[in-house]
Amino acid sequence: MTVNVMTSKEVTKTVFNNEELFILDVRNASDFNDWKIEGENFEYLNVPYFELLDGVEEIMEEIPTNKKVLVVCAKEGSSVMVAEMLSDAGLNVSYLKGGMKAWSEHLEPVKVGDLNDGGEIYQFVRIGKGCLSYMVLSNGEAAVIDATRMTDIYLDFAENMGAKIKHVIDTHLHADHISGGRTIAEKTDAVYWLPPKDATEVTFDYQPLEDGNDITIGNTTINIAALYSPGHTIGSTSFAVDKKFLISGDILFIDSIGRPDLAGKAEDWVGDLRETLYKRYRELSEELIVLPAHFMIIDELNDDGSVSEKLGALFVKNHGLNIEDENEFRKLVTENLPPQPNAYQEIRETNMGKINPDMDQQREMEIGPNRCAVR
């Protein structure tokens, strides 16, 4: 029988879509458990590839065969290795081209918005990571916000759309993955903005982005409203955007809220984390739509793939906006953290411009699942 092929993007509507799917997947057990493909629908076998070398015999009566059913691997080869093997003993199986390596870096443009004027805001949904960035449009220009690495997935999107960028904002300086904020920027010749506070090391030439600040794009009617919230980072700074949409970068998210502890700052940070959370953020519309950096969750997607919410549905909601006790808040919070990303140092650096690791490199340090919440 033939050995079907399935991209990130197929994958990726099947978790949009709640479909069913059986993934074999045949990475060691200690990957499989640290980051896998999550689906509401989703079973899973995990045999690692070299227990399958004398065959697949052993497994066959635990595959279905009344599912779609997916061999995963690191980077692709086991897994075509092993879906041939099944192939040829009957099933009707398919291989993750690019394997996690792909499915680490796709990005799912995704509509969640219309703008006053007639613009329109894109969220970018790194499916596998569970980072989110933004391009917001207007008359022929473009801002994107939290970029990711995958760089020309934005500038072909921009193209496409018939904008060209004209800035590039980073919401803090990113520890769990490579900012592509700075290479767009340069290959636009786009304003790259950058929080002062959280810029103090960076080797690079930035503008300085700060509480007030209004970036306009397409005409007057569009702006993007720097609000400094600080807790994740010292300089985390939030958007409004047309009065209507909060990008919130690290400090809110759907089902949880930013981690203070990333450069190392847990007990110094957690009462500006709070400060953001209970003060500033209550004083803002209780409509406006939160469009935060990450989901921890595959229950955050919404039925169309976006990650969003009103903020008044989270000051209900979200566990982390209704703990009255100070005292209480800062324990939660500081010790109840997860484990740290990986390589999120290594990250850190070379967002600040200190270290330029190669295209391999920083596939290597990326590895992993989003760890950027407290939940």
Given for the second form:
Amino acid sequence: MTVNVMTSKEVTKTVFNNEELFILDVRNASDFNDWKIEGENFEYLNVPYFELLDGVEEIMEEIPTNKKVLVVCAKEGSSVMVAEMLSDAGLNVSYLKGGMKAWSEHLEPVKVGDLNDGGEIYQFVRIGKGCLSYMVLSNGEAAVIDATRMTDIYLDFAENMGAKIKHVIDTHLHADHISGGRTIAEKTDAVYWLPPKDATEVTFDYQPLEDGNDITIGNTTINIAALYSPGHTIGSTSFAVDKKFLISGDILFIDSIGRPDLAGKAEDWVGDLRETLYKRYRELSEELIVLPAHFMIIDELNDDGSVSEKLGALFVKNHGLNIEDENEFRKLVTENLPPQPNAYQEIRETNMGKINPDMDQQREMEIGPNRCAVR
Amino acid sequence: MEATKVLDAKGFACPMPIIKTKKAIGELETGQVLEVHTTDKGAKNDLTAWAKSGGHEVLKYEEENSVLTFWIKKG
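Switching forms now, from the form predicted on its own to the form predicted in complex with the partner chain, please provide the structure.
After this comes the whole thing, all chains and molecules, with the earlier chain placed first.
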């Protein structure tokens, strides 16, 4: 039997289409339990590669012959070894090209809507890590919002769309992933916007992004209106794009809300978070389609792989928006919080420009799920 | 720390550091100590988990200039 290769793009399609897949994850148990490839119809078997060095006989019976089998490891090497052993034993299996490293870095662009006068908005789904970033396009110009460090993907995408990136925006100082915003702005001579309250310690120049700022893309009026919405960080800012979409950053997700503890003490910002979600957002049109900066679970994906929902629908079904009692709300967002994202302090310092880790170190820092939300 | 044998697995990517460690441990007597040098960051968790599942003991672990060093006592 030959060993097949599956790319992250192909696995992403499998996730989006709710197809079946059997994943043999050969990383160690703690890495597997911390973070794995998630899919609606995926089955898993976790046996570390170092327990299979003498052969795969012991697991042969547990591997199905009637569905696709994908062997996964951290960087690829061990999954190739195990896949070859299984193949020699007569099974038809694939390994994941580039391993979880590549999975963590894969971005899938999905169009989420049309804007005024031929404009478009795309969501870049970082499926392996749950990060969402955006590109707004209109008349040959583009804005990128909450870019990841895989900057070439946005640069190439804009070029293929015949657009020049004019504005790069981060809704807040990220703690779970390294921002590509500054790099993209430097390479394209675009304006880099950051909320000043999150940028007090940054070591580079930026354009302060403040409540009421309007950013226009193209010569038509695709309007990006900034709305100060603190709570996840003190500077967190949302955007109403073309009066149709609400880019909510890490404040409001589909099935959860932002956590207030990644840049300081949860107690300090819980009041801001409450004010943003229960007052400022309540004043907005319920017809706005919320586009968050993260998803937590695969259930939050729509049929086309995008992550979005009407604000009005979230007011009804998002638990975090439906806690009348302030004390109960305070408890939810300050107690029993999930573990903090891997290396979140170093990631914040990188995004401030204080430290400059190399590519391998950046990858290492971003390993694992994003964990920016509370449910 | 006194080691019976030193294994230089620097520059090798996963799964080679563990394959080499397994082979080297196989050549030792119970109670003897193997010193392993690797540059594969993943080895930190993997070698520790492997040693545990094989009944060996990681006596000491050090990280310096991106070289990971393990002292493993054969169980």
